[in-house]
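The data below hold one chain only, encoded as structure tokens and taken in the form predicted on its own.
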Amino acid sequence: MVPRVQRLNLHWSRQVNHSFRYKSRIRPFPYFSSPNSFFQTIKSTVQSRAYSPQQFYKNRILDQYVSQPVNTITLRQLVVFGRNLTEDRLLKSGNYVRTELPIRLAHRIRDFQNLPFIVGTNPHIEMVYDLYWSAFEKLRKFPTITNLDENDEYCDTVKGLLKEHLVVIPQLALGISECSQHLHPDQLDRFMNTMLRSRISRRVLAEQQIALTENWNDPGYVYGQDGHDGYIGIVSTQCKSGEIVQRCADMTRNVCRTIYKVEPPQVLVDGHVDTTFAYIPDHIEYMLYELLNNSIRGVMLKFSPSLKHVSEPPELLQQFQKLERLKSPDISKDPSSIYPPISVTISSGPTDLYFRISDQGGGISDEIYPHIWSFASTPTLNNKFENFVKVPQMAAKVQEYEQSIIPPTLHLGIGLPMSKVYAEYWSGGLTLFTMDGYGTDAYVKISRLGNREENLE
């Protein structure tokens, strides 16, 4: 009888043999000549990593910080505290940065050591990991501030932070994309929403930390009110419903009209149009862009199947961004469209916000439509993040396309799951309904009273 190790051995060679078979693209380990000095190598990388010493400590400290409870916050706590903003306060909001965000990585930290071996030692999961635990050590140890010089220091670091982790997003996707068949699709769906919400939570507190220090250090900024264009850090609380929306469709038609030669459906707009609202621009831009974008292009290559073979030269994307610092006035009611509008119709009720895109650019297929907001690979798109190779840093922002710093034609396959993320994060919401043949409705819900929590799960 076959020992009890040696089947356990068998059955992971063969396990390993399969994933070199189908799955050649993967990384994770060098060439083994037999089944033993695989599991030598695994069994020594595994004692490296979690049993020795120095990765024993690091754990306990992390154990602590794991058992910390996350303090979520809402928009109106950040305008409310922001507007009433003096030296102490700012110092108190400097400290409570500098204590959560450890929290909050420590939390996603220890997701990355729950995943499937296999999965962590994937290079661009395990690039990430890396990133983690150096920005947990140096913001662990930066010391209580207790003046202002000390939470300018503070902000230095966090913005070199910041800067390192824009290639958090593409690693990820990549890493993801090619450890697929290694995870359920639920969990690799619940593994990269918790990651991007938790990434997005901490760029709040960091990016509005640093805003509120810059307006403290500007001698013309004015306190007790909203500041410069109804900004309070990176929050407004003048953000026009209508202005939003038109400003999105302009963006995206100046795209498809460079580069398709031809004039773009309109954005009809309607409904509660003048609605003002407080929220974090970025975030309803990103939604609203990546929606838009999605239907006016549809439209274009539904009504015209031969622009599906219009290639992108770098030269459109010079003209593009000629076309932007220009300013060109907005032509988007220009009748000489030969394609059907899209209509985009706000509703203000007495507590959310809801936008409504509906368009006639064919709808999306029975085959494609339970997978539009999954991160994991389907059977009709093995590969869906491979266009992240060309793309090295993200931070998941309009600006990225506005100024050609991510080309406006290359599908990342990313845009429809990071908009739910971003509606989810302040517990608002992103649906679609589609006809196959026809069209999609799509409806974004925010909270207009600013007063929900950050949804972090």
Second form
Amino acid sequence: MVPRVQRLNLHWSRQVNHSFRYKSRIRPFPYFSSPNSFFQTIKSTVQSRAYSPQQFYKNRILDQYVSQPVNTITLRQLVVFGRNLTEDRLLKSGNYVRTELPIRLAHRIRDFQNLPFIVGTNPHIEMVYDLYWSAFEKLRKFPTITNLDENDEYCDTVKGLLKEHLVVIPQLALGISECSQHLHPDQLDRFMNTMLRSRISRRVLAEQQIALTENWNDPGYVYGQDGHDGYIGIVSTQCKSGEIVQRCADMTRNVCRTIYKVEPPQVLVDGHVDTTFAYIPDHIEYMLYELLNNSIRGVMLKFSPSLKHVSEPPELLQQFQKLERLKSPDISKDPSSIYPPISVTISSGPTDLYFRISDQGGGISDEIYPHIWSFASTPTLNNKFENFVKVPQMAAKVQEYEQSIIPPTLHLGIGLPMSKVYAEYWSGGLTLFTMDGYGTDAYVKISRLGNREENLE
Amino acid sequence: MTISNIRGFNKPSKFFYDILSSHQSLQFFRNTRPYSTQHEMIVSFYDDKVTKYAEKSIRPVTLKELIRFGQPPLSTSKLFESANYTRSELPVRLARRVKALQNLPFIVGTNPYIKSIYKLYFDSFELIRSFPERINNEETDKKFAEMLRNMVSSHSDNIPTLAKGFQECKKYMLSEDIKNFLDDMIHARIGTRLIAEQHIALHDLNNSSYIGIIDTKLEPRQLIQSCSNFVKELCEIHYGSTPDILVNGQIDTTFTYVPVHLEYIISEILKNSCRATVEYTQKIGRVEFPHVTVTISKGKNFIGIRVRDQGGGVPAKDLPSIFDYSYTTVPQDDIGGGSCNTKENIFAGVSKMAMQSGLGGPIAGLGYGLPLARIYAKYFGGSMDLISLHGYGCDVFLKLKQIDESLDDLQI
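Same protein, different state: after the form predicted on its own, show the form predicted together with the partner chain.
Below: every chain and molecule of the assembly, starting with the one above.
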């Protein structure tokens, strides 16, 4: 599938760090073994350069698709459709995905075309634009699915594209970061939010179809609510509020314990912990993980500032820690309670489910607070996403942190805005309030009933 | 009282107000007027003093100047400077308020509550206007301060009265217009009272940390504690029991602020929290009352106060209206076309008493608590936000700016 091409010297990949730690770890994701091999593949599959004359005239095809509206779905529709699956239904859903993906891609390609020309010439932006064009071409030419074999073929194509597009988030982040001066912050944020939302929506549709197909082909799979923990494709009808929070909390505490070698603060869960609801676990876990991670790190770094230097040589770290011990406040000797706990409250209303994450990590200062949701560089933080040069691929899923595919000490800067996009996707919300000097409260709201349409605005 | 010397108004305005407090006395009120309605209206219509004063431009005082008046050591020249400023500024501001009231629709202006406020402002305007213009000796200054004191106390229940009045007039005005009128009124009232009370306080110099009514060493914990006690008492009178109110966080914080403002804001928020906690607990059959927690934080520019309760939260559909005037979840008596009648019981009288006690009045029912608290919070550059976790409780985040040099140019 990957044609052999000469090794190209791609100038803008000079900054990439080649000593990836993840090479030696188990990777469930179809990641490429090194960045260069990946970039070669992309370059070879791209049909034509973005700003060639042919592309301009080819655009007429895009107009047809852009003029068609997007047909959004609700979570409930996904569940009901996949619950009593028949061959006919599987093909029907396959065709829905087949027609929807090109339309959604087309809308986003048009967004790219509406960016200022100078932004479009940025190599990172250009790469994503080329990727989208080639995907669009591939997908729109696929004929109607009439039998299961064609469905399998379609799923394979889509699987390949998903794998190829894992670079989109890092590339967009780097490109946007470099183009901050050419775009108004509002325009930039709107562009990124729309891109990410649409990306989630396409991946949801694609992954759902792939999962349904795989389950259909799996002879041992049993449908209905009794089978397989209530999963219908990628949607779980048996998400338990307390359990999910506990799982994310344990995950992030393990990671912090491993890096910092100190017992991280406890996470206490209260409220309506036994609520069962239907949702896509990847989404909710990512949000909770990011927020809990921010809280736990915030608390630990506030009370033990030396931990900030954990990635530096050990002698330096010891020096900092010695200084700290001299002036540390009187905290209890009990190792498990050296830090004030994080408190997560779950509240289940008639239509919505809330998660409130409260920490005592010192809060967010007034200079930073207005910009926490923004993708634009701020006066104080010039190159917001510079760490993405070390992260070539990102699926925005919790497993990447769990298995250290993305180095945990790296501050990527995209956790909060990405979580907000996830939350708002099914018309939920994510708000954050801070008390400078004390701590922060994050509120995640998700719809319980699953009857909200996808939010693609 | 000097007010009785003013031509045309033989009775003190406070008397009018007391009489207006109960419905049955309205008839009596009409008959005890010393002059006919007709006569009074003619006097007011052709009397253009108000218009003349209202047209004068307000000379806004910046916070810096106001504080400068009261900075120790206090000399008599500074005292007279403050007195003269107050003497010249207040009539202009009061005249503007009178004019705004005159511009209300006629039917609204005839509502007895609104009318009483109108008379109150008119009387106060006349009172100050007719005071000697230059204050340059102690005698005059003392009289002036005494007059201001009386005036400030006579205006202290304006908000509940206005609230009742507008509740009755809801159907005669667009809620948009009511909102704009009240926002202006309350904003102006805060400024006017600030100027008046600053000057009065210069005569009561007993506390070194105070500059007028601004306390430079205000301890939020202490203030919240006293507000909690007041609200808990109110809750006991009204419901028979009350939840606990805990204070935590950076409790040793001190900052510079106007204590009365903070008192008002905190009382309103705590009233809401306590009421919600009690009613929700009863509704879901909970055994114990969960605490209401107040957390204090001190940041670089702002003091943060967070009030957290488990009172069931606000339903999503009602959330946009909580900051509207006259939005309340208390069932209304059938006054101006209200809905259900509350049952009269032996505690109703006591709770009506509670309605007239203390700072803000009732524990709930006027629908003014939240919008008012927000205006107060925003006055010195702060903010107030409410998050509701429907089915669990509410969090209110209050951010207050320290009154320091950064607010020097804030115009009052």
